[in-house]
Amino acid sequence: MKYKRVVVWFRNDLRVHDHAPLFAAAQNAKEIIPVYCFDPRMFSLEEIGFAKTGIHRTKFLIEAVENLRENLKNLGSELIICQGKPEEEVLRIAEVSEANAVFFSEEVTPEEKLVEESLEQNLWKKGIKTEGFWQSTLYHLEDLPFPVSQVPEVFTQFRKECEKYGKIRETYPNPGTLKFPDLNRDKGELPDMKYFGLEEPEPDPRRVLVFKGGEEEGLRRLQTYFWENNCLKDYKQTRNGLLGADYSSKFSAWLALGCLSPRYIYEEVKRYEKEVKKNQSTYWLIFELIWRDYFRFIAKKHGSKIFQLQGIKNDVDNWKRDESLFWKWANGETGIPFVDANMRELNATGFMSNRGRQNVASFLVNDLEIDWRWGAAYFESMLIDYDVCSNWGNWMYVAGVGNDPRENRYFNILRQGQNYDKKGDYVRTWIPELATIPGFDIHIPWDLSTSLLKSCGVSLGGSYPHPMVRFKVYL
């Protein structure tokens, strides 16, 4: 062994499938020390007032944590709790365990970058060493077709080259029985939700899914979707739905906060296409994927330019910072039913459907000309699968900074609503004052003035019912 102890120290990696670091630990060394560490910081207040990790967030990591401290027992194995910052933590735990070396999953985005880096620092001073692995992504990052230096700034060129070039590792065999030293002292305990100042969320009847943080629930969702209800082979048709459990794989929750590996969910695929059939949809699965990869690998080619206004266009725009405008795009309160009701679902359950994100960003940046890193922030408290790279990289493409070889993406609200919800069940669901109005033609309010509908010279806001313009626009 190279080791005699090492401590494994879990961030977004909160597993023991397909898990780098622990597998190497089971491999070098005779005793491992598996620490979580919540960080006050990510729990702290935005400028504009609500939390960075809001409650459905908050939630979902205390039970994925809880559930990686069950599945480590199952190992022969404890998890050491802490609260704290993680480089003075971390540290401390390492040394008075007499441990060796740290092993950690390496991170791209500048706040989790330096703690990592003040952390091995410290470790350095004391004579710890420390090791980092990447596993965050489908393709290694060692494994891609480009140094990082050069990872396109088109998605399409990035995939095919990825695609024609790259390979993907198998997935880490599971790391057997483990060996925790006998520490003479508490392993911690899980905080609850009020020791982060926060209420537990009320279940909504309406909720698409039952979201459970952990990767027993991870993969338990996996089985459920691709084989007790077969969902895979129609996932391209239904992707943008809007009601209802399988519309779409909902995978992104565990993955965000690494629950499940995306290495094991595309050998599951592959599985998948052996055993029951292959098609677009099978594809579709890995191209999300894919696109889930790029925004991790554009923002270690940037850095902390994809957090800044002008994004990495380099670009400044006129936004507004308009606080009472903002807070009712973030309320649900803008009197446009599509956008409300995603926001409504949203703020209810910690979720929403990719064509909702997509539509009430657009709404925020081009129509109301609110600073996109408002909207980016409010998803990073609210949403139960925020993922730093992708939901910042995907608010700078919307906001016409980023990844986009188009210029000025704009969604049309009314279109979208009329496409993708033609009956107006889900306005419904979530908007019910609207299900008392018969024929249900979008119904605009007088108070809000913005540019959506500038052609009809209306001006938009409100709650409902309200004093009211109507279009014969059906959703």
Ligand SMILES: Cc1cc2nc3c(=O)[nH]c(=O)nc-3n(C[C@H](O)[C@H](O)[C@H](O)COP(=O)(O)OP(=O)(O)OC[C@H]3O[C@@H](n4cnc5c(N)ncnc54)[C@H](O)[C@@H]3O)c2cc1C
Second form
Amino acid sequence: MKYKRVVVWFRNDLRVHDHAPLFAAAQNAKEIIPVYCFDPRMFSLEEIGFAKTGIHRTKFLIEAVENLRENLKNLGSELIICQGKPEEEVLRIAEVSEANAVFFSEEVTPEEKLVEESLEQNLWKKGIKTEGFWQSTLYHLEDLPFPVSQVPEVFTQFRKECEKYGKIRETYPNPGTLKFPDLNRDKGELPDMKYFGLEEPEPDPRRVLVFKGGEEEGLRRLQTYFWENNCLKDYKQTRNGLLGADYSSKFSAWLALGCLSPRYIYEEVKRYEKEVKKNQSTYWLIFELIWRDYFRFIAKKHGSKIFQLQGIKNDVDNWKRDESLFWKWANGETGIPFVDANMRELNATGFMSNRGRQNVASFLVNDLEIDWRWGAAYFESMLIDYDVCSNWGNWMYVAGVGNDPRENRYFNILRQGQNYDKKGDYVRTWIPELATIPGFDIHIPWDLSTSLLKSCGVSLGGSYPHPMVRFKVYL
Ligand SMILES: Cc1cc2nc3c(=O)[nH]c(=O)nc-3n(C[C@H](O)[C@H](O)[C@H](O)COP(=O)(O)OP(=O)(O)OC[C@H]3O[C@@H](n4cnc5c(N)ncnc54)[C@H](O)[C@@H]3O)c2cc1C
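Now that you have shown the form predicted on its own, what about the form predicted together with the named molecule?
Once more the chain from above appears, this time first in line as the rest of the complex follows.
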């Protein structure tokens, strides 16, 4: 054995299956000390007044850490839970427990990198070794057919080169029994919502799915979606849906916290293709996971640029910073049914479909012309599946400051509503007041022209629906 004692610092990799640092520790150390540290900086307030991590994701995270503790117990181990800055707390634990090394998963974005680098420096000063592992993507960093500095800016090129020249590694086997040393110390309490000054979210009966954090639930969701409900073969046709659990996989929240490994999903897709069916839909799920990889590698390539106003382009600042307009959007009170329904779903449940996300983002940046970073920060707070690279990457894309080869990705909200919510079932689910307006026909407002919508964009809000919409209805 290379080491007597190794600390495995868990971050956004809250699982025991296909876990590179845990597997390496099991191979190279006699004793392993798994640690999770709740970092208070993750729960601080954003400039515009909302928490960096909102109620839905906080709950999901607590559940995921709890489940990690159980899963480690099943392997004969423990999980030390602490609160504070990981660069101080993990250091303290490593020192006190006389560990020889700390293993962890590498992140790519500046805040996370800074934490990782200061922890490494602190540990080195004390003579404790560190090993960082790459593991959040389908394609391993080292298996890309280009160096990160040369990652193609255009998704299609990235995907084609990966598919042609890259390879996807096999998942790691489960690490087997783990020996946790006799440390004679408290393992740490799991914090609750109150600890973070947050209320428990009210379960909304309209939610698409009960999202419970943790590896066990993530694996169960895959089992249900692929094997029990047999949805994968239809994914390409259903993925633009808005209502119900099975129009898309809903893997994102578990992927974001690493409760599910993308390579495990890949292997399950391949098994499904052998045992059930192989078609465009089975490929399309992998295609979407490559989007996820793409945004992670683009973030690694461009560093802090993905958080800057001009993104990875050098556009001028012509964005508005109108708080009142922003809050109408955020609260789902613009008067435009398709936007409001989606924002209300997000606020009530922490989830929104991909179709919804594209539309509300486009509306904020193209119609309201509000600083796109406000929208991205709001999503960061509210989304249960917030992933730093996917979120900021997609927002840059919609805002036209990212790597979209098309000049202006404008979503005509009215037409989108008409195409994707033909009978208005979705908007009625989230805006029940629509059903009570006499003579209201959900199709009529969607006939409004884009220019009309743009012209009413500056004076949105007030009574519902927007007066312009009402006007058209009663014409
Ligand atoms: C403005 C905006 C913000 C977004 N923010 C996030 C975010 O914070 N976290 C997040 O996971 N996704 C984000 N997405 C991408 C996408 O909307 C979600 O991944 C998807 O809706 C999650 O539902 P699902 O798991 O059922 O997806 P499925 O359709 O079942 O897709 C399977 C998986 O592929 C990946 N994927 C699918 N679409 C994308 C995409 N466009 N970009 C990156 N990965 C993708 C996800 O990991 C997803 O779980 C964002 C999209 C937009 C337009």
